[in-house]
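Just one chain is shown here, as structure tokens, and it is the form predicted on its own.
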Amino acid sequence: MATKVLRKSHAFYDTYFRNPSPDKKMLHYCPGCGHGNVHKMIAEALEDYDVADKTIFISPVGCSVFAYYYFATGNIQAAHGRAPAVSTGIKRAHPDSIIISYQGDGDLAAIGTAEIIHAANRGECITVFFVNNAIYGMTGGQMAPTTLVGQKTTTSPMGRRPSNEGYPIKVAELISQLHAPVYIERVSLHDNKQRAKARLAIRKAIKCQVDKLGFSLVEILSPCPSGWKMDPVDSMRWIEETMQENFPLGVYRDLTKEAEPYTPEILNPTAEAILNLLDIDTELDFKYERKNPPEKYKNPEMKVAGFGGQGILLLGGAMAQAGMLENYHVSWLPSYGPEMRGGTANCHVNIRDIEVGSPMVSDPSVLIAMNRPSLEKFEQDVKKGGLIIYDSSLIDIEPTRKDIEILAIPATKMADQLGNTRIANMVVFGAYMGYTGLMGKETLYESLKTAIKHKRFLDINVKAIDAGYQFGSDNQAG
């Protein structure tokens, strides 16, 4: 009689609540896709080694990005190809965590080639799972760096030609030539025997990091029936008969028995030590004393938004610079559309008494909206009791919220009256500080010296701050 009950690994969510598909119990991947197999093998290993609670998945662009739907671990999304770089930063900041860089071939072997080579060359203690299906599976079946010679894709309809597109990149062979990597293996998912070997390789790669031995990478030949335009059975046969010939399976580097566990050197120099290293005056004299604003205005988490060309990023940067001048912990994170000028732009700003854990501001306590789309998009994100400042010259509607403070300022009109429409951002800068009492004008003036590149514009920006500060002070909440 069976005594063991098969169940889903605890490293998976019980219900895939992030999956937008109606069925929250099933993976969304195409029939025959290999990602589900790889997910299961990773999840089992994380549970068996009891490291799921300290594991962080780094997932970039491609089908691999959806790992966060399923794994009950930390999850960070990285820009296309940048997962090894992000993994490096997270691992160095949290050396006791288990970092998994989960990438596809269109990501790791294309835009991310430099990232993976240098992370491997440094011997970063991370685990990389490289899902190689020889095609861009998510975006329409284009040719990937691993597409085989003669293989037809939407961008190589005549088949890949070495004379035109070059040869497929063999990642396992390439990385294994470096000195630092500890474990490199290529496996496949095309039959039960090979899936069993893939399971062992995945476990070994994770154990390599658990034991703090260094960099490991497992390349996994995986079917993509949708991209290959095959049924799942034929896709398995194609891996065995064609793909495996071009990408031979096996262990390309295994130093796990001789590698010694190591603890990375963690440098945490003081501010004075850093200034000494840079040969800068170590006398930390914060010239501008902090004001004591009302409690509700302290430690703002801000989102500044508007059109590209309105100086949105400059406004956020000036705010962060002013915070540094008063010895606050600050962060500034830009975000803008591909069009930039004329497109949408916003930035996230933290000005805090304590260290900033994340520069991302999802639920701002302060929203500065310089155009109507920004007000409509972000108004509902503002925390209850928060503050919205908006340019009433350009925005012809009012916020609908009744549980927040609102300051409407005709910033663009005021800037026009001062002689330059483009200083509306500095009018708002002054208005925010005048309204909240967070900082004095002298600090704002000083921040301009860094924020404004062309010094001939300093005077008019100072006037903008003066006008805005006065407006904010005059309209303070009772």
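Since the model is a prediction, treat every value here as computed from it, not as a measurement. In this text, the rigid core denotes the largest set of C-alpha atoms whose superposition between the two forms falls within 1.5 Å. Numbering follows the first chain given and starts at 1. What changes on going to the form predicted in complex with its partner chain:
- A movement of the C-alpha atom of residue 163 falling short of 2 angstroms is seen between the two forms when the two forms are aligned on their rigid core.
- Here residue 218 does not count as shifted, since its C-alpha moves by less than 2 Å between the two forms after the core is aligned.
- After superposition on the rigid core, the Cα atom of residue 401 is displaced by 2 Å or more between the two forms.
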Given for the second form:
Amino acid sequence: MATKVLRKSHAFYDTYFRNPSPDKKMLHYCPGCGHGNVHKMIAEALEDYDVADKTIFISPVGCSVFAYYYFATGNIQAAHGRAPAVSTGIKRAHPDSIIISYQGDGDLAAIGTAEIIHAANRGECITVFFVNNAIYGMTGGQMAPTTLVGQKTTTSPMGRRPSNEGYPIKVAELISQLHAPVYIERVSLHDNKQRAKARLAIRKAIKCQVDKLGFSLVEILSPCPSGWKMDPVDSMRWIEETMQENFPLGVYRDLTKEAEPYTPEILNPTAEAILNLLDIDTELDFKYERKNPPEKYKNPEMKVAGFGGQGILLLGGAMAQAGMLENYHVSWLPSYGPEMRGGTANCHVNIRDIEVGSPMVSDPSVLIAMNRPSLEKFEQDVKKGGLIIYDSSLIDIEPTRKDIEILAIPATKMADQLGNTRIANMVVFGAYMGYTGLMGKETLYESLKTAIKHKRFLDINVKAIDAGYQFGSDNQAG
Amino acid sequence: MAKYLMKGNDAIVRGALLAGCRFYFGYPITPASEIAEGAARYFPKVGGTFLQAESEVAAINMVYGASGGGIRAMTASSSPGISLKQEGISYAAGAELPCVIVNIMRGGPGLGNIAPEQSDYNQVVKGGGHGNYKVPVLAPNSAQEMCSLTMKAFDIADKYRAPVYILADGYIGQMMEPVEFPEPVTDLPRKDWAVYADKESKDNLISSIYLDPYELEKHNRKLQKKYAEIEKNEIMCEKFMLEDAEYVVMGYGIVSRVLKTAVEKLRDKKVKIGLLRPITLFPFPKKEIYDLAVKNCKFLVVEMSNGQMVEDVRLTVQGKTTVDLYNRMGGVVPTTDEVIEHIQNRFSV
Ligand code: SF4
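Now that the form predicted on its own has been shown, please provide the structure of the form predicted in complex with its partner chain.
Zooming out: every chain and molecule, the one shown earlier first.
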């Protein structure tokens, strides 16, 4: 230990080359400021644990915004209050790194309250040094969340009044209410004895991270002679006599003995494995011949509509999937916005020889209506010469249009006979294709493979398609 | 390679992972939550990290941290969430950190609604946060582009060390279309400016602070040079039936799909009309627009906003021709028929 006092830690730069001031050896802090002490203790600990090379120091906004002048580590400067979030990002990216998140009281306990609480609550394996000097130093001595009751600042000129500004926030106490943190202590810099304790706490907090135990935070009561408008000696006395009373020193959490080290698992899959993991099947192929349906049935612009639970979106999806298997251009769009009101579901499907322009179908050439409100709502929109297919077992009215083709199919009844009401949608799927001759059954079967999630339902859905297809071709127009 | 019928939002997640992105930080918001859900499912599978942040602000700052670590990172949100992220995006632009931000726009201002609007054009294309910066913006109009432009966005981000936006809407996100996926990117080069928590990178600094005005001016000039470079190299647009066009309609995202059908239908009626679709909103296809303007084409810009892109078009044509606006707001998507009717009335065709 003895040599360390004599020379500067290697975790500090030899000359502070980033500092624009001509003096590259001095810290930029005011005389009597506590930041210099804390920096030194951190640098020594980083050197002692031999982790300076893999440390990334997060500089906050505040007087220590230029901490990166000094630390010979990786450096990231963060936005006001966001250091714990930035720390989270970089720590997750490099789990073996040592992340020092260094924050002042305005940064951590005012604008960044959410970030610190949640980083602590997630138990991010980072070390937070919270320098509490009860004032905004950098901006010229405004009130901080930790400013004491009665303390005068430029924005509390009559002294902090709880009736207006509330009470000082006790960060160590607050954070120690959370489950995840491993080590929390509040220390002070006001005399030699306390500084020795502070040094130990800082070391312990860093060690906690070196050992991958989890979140650690040290709150440091630190003098700001400039902000307090006191000389350095009075500042120390003020901490000892006044600040300490409000912010009791001590260990608030220490689970360093109990906590288990945690190392995230590293996965690095090959290109081929990645495709598989993303459910991208490189084997899938398209061998389905197109049929040649009558001209009027080509390039359908469809609207599929019914009750929420009737598998309407699935039916539309199966149509699009089948179209894609035959190399048509297809689109599927679920109802969105105002159309969704009233508990009905509908989707728009295009199956086209050429690229699909607008995916929205406002005047369908094909309407599939699975309940009465859908038929009533969309019948008038169907294009002249278009087609309506409706479930006549559920809809007790008939379409009134005379300028379109109509196929009434008792789909729900047929589905019931097959043993499952819920496959009425697939009965209609088959019926539409059988009626128009747009696609063959093989394509429909294939499309089921992606449309139906549970493979045990495949068989019954195939039966539904067969029954519908038969019904459709038996009832073709003219 | 095989095609998959897939929603645009799912295609973004696949595209990001295929581009080698392994870090997703986000906060749930309709209509972008599906991207977070997809990311939660697929990122960890391939060794990546998905983290639901405590706020939009935290999410973008996590991206900032991860990106500073030299890896590909992203976030996704929707309009009000993007407003919150603007601070972090400004910092990323200032510190020159590459990352991808997806914005599935919704109706505003304020809480607005969750229906698709395009009213974020200004806050996305013009920088949005404080300071002199711009963010490249890619505006997909199909599920396929949701994948391929997301991949492209990561390349642009790395190439120029800049945050990049994917700007889309609920329709493009919700719509299922066939998507073809390319091979995954696996070996991404090390970035010499990033902090990797190792000896080689330990003198690197990620920062946007330049206390000295002359230094900050120098930094800003450097950024502007980069944006000029992006304008030179990265413009993408789609031209449809423009060769003999007398009328040009312009729109991006879902609007461009509506316009394409409108153009097809008007061409059937012998109207000489074409579509110019910006795929990049910054950089903006200024030359393409100007060339048509000096040919005396009359412009109609269709937007789901109060008319934000139209201002850029007007600026670009420099008074050489007329530029009209047809717009809907509040989440109303114009139909093909209403656009056709408007064109026929406006231009007497
Ligand atoms: S203002 Fe206060 S905290 Fe800031 S450098 Fe000066 S003494 Fe230190």
